[in-house]
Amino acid sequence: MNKTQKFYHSVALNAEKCRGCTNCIKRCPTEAIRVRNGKAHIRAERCIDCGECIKICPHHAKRAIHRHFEDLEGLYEYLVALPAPSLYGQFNNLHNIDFVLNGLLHFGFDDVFEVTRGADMITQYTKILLAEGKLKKPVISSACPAVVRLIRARFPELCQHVLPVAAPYIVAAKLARKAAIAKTGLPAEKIGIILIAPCPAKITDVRMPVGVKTSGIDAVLAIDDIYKGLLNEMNKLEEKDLQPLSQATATGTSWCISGGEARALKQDKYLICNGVENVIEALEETEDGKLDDLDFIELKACTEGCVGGVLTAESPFVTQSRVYRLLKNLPPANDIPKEALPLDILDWTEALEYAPIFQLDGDLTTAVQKMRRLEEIVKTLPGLDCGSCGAPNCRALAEDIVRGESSEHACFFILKNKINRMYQEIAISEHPQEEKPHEK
């Protein structure tokens, strides 16, 4: 990997709150975190912004960087809210999505455009692509940016299995800008497309999208950040006064819960999996060829899908049940012929390529030499994977030693044995005639 490459990440560390407890290093799926000198450090080239460290940190030392609504004042003449469907499940007893959309207008937005509309198009397009038989099966959904980045980092052979189609919020953003230009006559740069998102991975994908050059989104607000203010505006509304704004279907709305995307495709052979640890297991089995009989695999890094994102306001299990109730009153998406789909927006313009974040050196010969040394070091370590050294496991410590970022004395057990040997040597030198102390 190019050492000069710059990374944007929405997950950041508050060093003042960090206690160096090592909870985060165990949870990170790409071993991106180390604890050094009593503080956690995040390796930019390895982080996929899944938010697992935010969930697990008991001291709230990890946070997601996002914009606040007041930050947008004066930046744009026309603000379009792009609500993710997971937003709808945050509100108790919601029976009409127009309460949310009208609430967003009262909150301060000039217009709304639902992410579900992008999901509807992708569902239809994926059906067409699967029917054409040109995709490499099993096809892996590209909807979750954390999963796509995980595949790119840890499962390079699976890159060609990832659906080469933009995420719903990116499709919706580009359609929203076109609609706003047509409606207002304003130039594109005076229109702000603002995503309301449930997770940090989407914030990062907006700034550094995978598969496309630009996301079409100008800023991202967190669901939990606007939740209370939006709820206050919604409580002021009467149903008789609502503008009929929502075009949400059961198809597009169901994407926010685990299994919604796969079931909408109406395929017989598919796999649904959520939670980053479960996702890794599913990817390992896919890589081993154990799932070759499947047509489609839907993977979501967050528990129960997007409703489990760390930037949501409610429990994923409560939110999921609310979404299911909403779906009962929503129509299914209409079929759209391929020629009517905006393929220039839907298709990826860049292939998914392996990101060698675990590569020990850019030079192959040197990398092989370092790998041999790493294997030798691993044999000298206790293999307990306790994390007391600040690395998630013994192999990761060996890697750090090879990289010159740590030493074997970072291992508590090696250091303890060395101190015991030094003590014995001192005791023998001071009392050479006495019996050698027994080791405990």
Contents of the next structure:
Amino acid sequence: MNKTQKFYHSVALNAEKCRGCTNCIKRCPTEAIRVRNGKAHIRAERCIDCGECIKICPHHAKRAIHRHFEDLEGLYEYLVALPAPSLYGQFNNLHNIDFVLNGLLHFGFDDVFEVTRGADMITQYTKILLAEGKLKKPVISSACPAVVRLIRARFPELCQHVLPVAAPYIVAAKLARKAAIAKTGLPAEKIGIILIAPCPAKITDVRMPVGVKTSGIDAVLAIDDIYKGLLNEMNKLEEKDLQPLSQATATGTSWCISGGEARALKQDKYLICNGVENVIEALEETEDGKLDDLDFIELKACTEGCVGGVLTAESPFVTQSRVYRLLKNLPPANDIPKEALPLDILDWTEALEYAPIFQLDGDLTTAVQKMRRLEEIVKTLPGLDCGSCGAPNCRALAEDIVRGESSEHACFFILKNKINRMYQEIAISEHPQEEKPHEK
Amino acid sequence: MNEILKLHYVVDGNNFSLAGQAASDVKKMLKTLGMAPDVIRRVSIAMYEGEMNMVIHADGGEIDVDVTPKAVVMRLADRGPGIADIDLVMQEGYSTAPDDIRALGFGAGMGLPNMKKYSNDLKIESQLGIGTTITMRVDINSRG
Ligand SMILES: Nc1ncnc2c1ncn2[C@@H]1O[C@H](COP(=O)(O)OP(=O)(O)OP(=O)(O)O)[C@@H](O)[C@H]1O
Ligand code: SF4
Ligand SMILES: [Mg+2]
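Since the one above is the form predicted on its own, can you give the form predicted in complex with its partner chain too?
Full complex below, order starting with the chain above.
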């Protein structure tokens, strides 16, 4: 990782395809996108890599930067695939997860380590932490990296409520490397731990994790990118020839659908919410103290949870229904005592700190002055929130103007009025004896 | 004078689903200003309770907020029934909230005590049959 780089994002723009429309600027939950000179620009400090802009763009101009299997060639001596459980829901009529895992071996991996194993441990550990009663309630899940980034940027009071435990893919990655070293005797760096992920937020989190120093993951492949090749390998397999590899439990697998994580904790009072707009509403209510009586809050930025990630091959609803069917045949996770849990891997080592990226100015006096100007400017704008200025709404344009990043002439209506006035003045000076020209 | 940001809100007494909107807007504004999380929390709790009281007990009213780099001052004025005994309503647990409001989770009689707890100064002016004006100040850089 480049240490001097302040922000890394997996979500990027393909400028050639961008038509400068207003779809993504309006959808972005952090108002991170502006259209300038006919092209969208993402403000790095604001983007939480939720992938909403990729989902909405009708021109496919937004994409997630991820690796391809071919890129890994020659880099490692032993490749371990880390399939996220959302991968299991991509295949029709799948009743045995070993088809997927054996398929991954035929696809070119040397070994597999399921992300569900990380999820099982986190479930156990969270139950223990909740029982110990030391966490600030309501405890908010830290599993969705887009949600954690949203909290960090917008909800200062809630930073201390976020479960200080690593995400399943990170826990699984670190366990997988240990297991691979024990099995092969290879040095750690010769082992490639490769996550197969459903969303760009996880790609970003792998490069720049929150809460832990390193993710332990060497590269991320997208589910939709390997889907065809993997399916091809799976189709060649006979059930009787499958190696029994899967250790997936119903508990760990259910994490990929909204609610799976929270229900597994068996708490009395919990809240489940998915979809980034709903998540913001839930965070606002939590911040207002309206949900103080809850034990646990599970928030996932994508519709229906991780199965709704933009890098999956199937729709969230179809995947979700398949995962529910799979769950019926899976065993529940076993209880693990605290002593047996890898606390060095599970515990966050870095505190989640509020990053006030929305503040107008570092100095309060200046910020108040800017806010006054902002309010004045808002009054002069038409309030149509049309987006043609390149900002998501009139207020955002006013904010850009105050920040010195745009001007009121970006507003089509203000410009039109100015031109009209200029036109009238010219007309009057050229024909001083005549009446005003007709408007329009 | 350039340092005062003035905000004005009209609180609709008939629309329960909009109740709390003004407090929520102020909270957003303070975040954009980069205020300390602790100040934001105290202002938003105090204002939310005051706003809810306006809706529940006084058919709405108007809120003026002055933001300066030193303090946030909120003035909540209503034309409701007024408060007969201010010491009484300030007691924790005192409430006249009707049953339908209690069913919604209000009526613990903790609103006013919390407004006092979270602000640095709270002043109540009330006249029976005319209305109530509550002024609260939350200082920046000091704890209430
Ligand atoms: N603006 C007001 N006008 C008239 N009476 C009020 C007003 N605000 C509060 N009161 C009276 O004071 C009482 C106590 O208010 P307080 O906010 O402490 O509790 P509550 O509103 O009844 O319950 P809670 O705030 O805990 O939901 C109210 O029940 C009501 O009788
Ligand atoms: S990924 Fe999400 S936060 Fe980032 S620019 Fe796109 S919509 Fe905005
Ligand atoms: Mg009250």
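Please read these numbers as outputs of a predicted model, since none were measured by experiment. Positions refer to the first chain, counted from 1. Take the two forms, find the largest set of C-alpha atoms that superpose within 1.5 Å, and that set is the rigid core.
A movement of the C-alpha atom of G383 reaching 2 angstroms or beyond is seen between the two forms when the two forms are aligned on their rigid core. Taking 2 Å as the criterion, R372 counts as shifted between the two forms: its C-alpha moves by at least this amount when the rigid core is aligned. After superposition on the rigid core, the Cα of N420 moves by 2 Å or more between the two forms.
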